[in-house]
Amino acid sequence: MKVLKINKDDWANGLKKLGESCRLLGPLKDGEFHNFKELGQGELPDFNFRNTRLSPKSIVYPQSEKMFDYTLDQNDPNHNILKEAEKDYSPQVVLGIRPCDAKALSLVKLNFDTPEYQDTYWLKRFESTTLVGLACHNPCSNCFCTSTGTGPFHPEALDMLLVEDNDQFLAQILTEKGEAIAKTAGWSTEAGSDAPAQITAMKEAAEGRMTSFISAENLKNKSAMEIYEDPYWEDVSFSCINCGTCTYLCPTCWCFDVQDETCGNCGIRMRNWDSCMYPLFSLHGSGHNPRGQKLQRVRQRFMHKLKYFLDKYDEGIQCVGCGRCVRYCPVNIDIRRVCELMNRSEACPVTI
């Protein structure tokens, strides 16, 4: 695998060149936290962060997104007919996405890109995006990515992986897209032949710093209905306030609602992130609600992530272990503990 060496000057100059042909996005300090934002001219991403508070999923899948335009003006021959909204799918490069968040995009892709239907909005933007990852040297105490099929240096879904090495980057080129942006940026200095070994050593050191793990090995073989009917859901859901924070922050949550918004005679159909933690999510027009109780909604979220997804695709669980929901749940509901309960092999779990 090709590894390049990029020093500070090459980095700044390269981004300037890249910025001439595509949009650049990267983590920037936003109040107290870092978030992914479009970089201004000459602006550099700020890599002095562990991970962004919001996941970068909005780069491919905006929180609110226009789908169609329409006019209700009876004098317009096309009134009441939806027209494709104009969209900007010009190339964009995401700088400094963490490997877990990139892996999340490949999980979410299973939902948006199916044999029968392709979500054109998600796919076109995904295809126009180049992902430059940033390896984690210091995983957070509540990250558990190595238990979820990814890891602090995991290359999946990335086009290039940057590894910080003192005041330079070692850059692994992973795909043709990665190769292309390196060329445009003028990054061409190959790292020494010891670079791969060096990266492996840093990877092992980072993995050694992980403190949090989950076990999910029994989930595959247990029956979904058995887990569904387990007795701990009351206990798990008791303190949840259905705020939806967990689903909005999660890089692998993808549910959306569709709404029309009209102003005068003109309007748009748009989609907005939605959350299975809200009662409205499943409310029928008749007033009946199949998941009207909090217990049912909390169970839905964990069952979807840790069991339904696994059963549907056989591509692991729908969680990359980024730890966001653990860190920011206002009542400390912890997916690691729930996973442990679900994964237990004995029929009658003892309470913990």
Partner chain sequence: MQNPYLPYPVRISEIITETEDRNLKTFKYVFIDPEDEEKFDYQAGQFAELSIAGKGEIPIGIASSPVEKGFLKFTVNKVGLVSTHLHNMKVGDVMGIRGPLGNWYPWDIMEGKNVVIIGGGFAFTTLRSSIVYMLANRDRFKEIHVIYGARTPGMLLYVDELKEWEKRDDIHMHITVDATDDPDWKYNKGFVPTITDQKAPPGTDDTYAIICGPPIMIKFTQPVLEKLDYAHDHIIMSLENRMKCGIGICGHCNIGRHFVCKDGPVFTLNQLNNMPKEY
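Switch over from the form predicted in complex with the partner chain to the form predicted on its own, please.
What follows is just the one chain, with no partners and no other molecules.
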């Protein structure tokens, strides 16, 4: 694996060159929080953060996206015909994405790129995106990424991983995309032979600072109905207010709704994020709602994350341990605690 050395004095000049051929996105201070935004000319990403409040999934999967245009004007030869809206799939580079958020995209891809169905909107945007990760030296107290198949320095799904080292970045080149942007930016100085060992030492130090963990080793072999019918769901869901914060902040949530919006004779068909926490999410056209009660919706969320996804794809649980839902839930529902309940053995009952 090639490791380059990028002096921070050369960082801005490299990004300037890179920005001439593609869009650059990165974390910027947004009020009290950092969020990913497109960088303006001469603007640098702000790496002085632990993690963004919103996950960067909207870079590939916009919160609202126009899919089609149509007209209801009977005098227009194209009336009542859906015409696909123009899309911008030009190359873009995401700078400073955390390894857990990059791993989340690979989990979401399992749903949007199957042998039977491919979501072309998601896939084209994903394929046009290069992910430059930023290693996490000081994980948040709510993070538990090492328990979910990722970690503070995890390279999976990244094209390049930046490791901050005083006045320089050590850049691990992981894919051809990563090689290409390094060449475009003019980053070509190879780090010394001791760089891999140095990165490994920093990785182990960061993982040693992790204080939060979960266990999910029993979930695969437990029956879904056994978990579904467990008695603790009423207690788990009691305080939930169905606000949807957990699903909107989560980097692996992918649920959406498709709506037509018409004004006069003009209309658009849009795809918008949706949440399984909302009462209307599973409402049938007949008026029947199979998850009309709060308990049923909360149970569905955790069953999908921790059991259904695991059973369907056999790629671990649908969680990367970023801790956002733990930090921002207004009523302190904690996925770590729920996972403990679901994972428990009958010999060691756990009460909530």
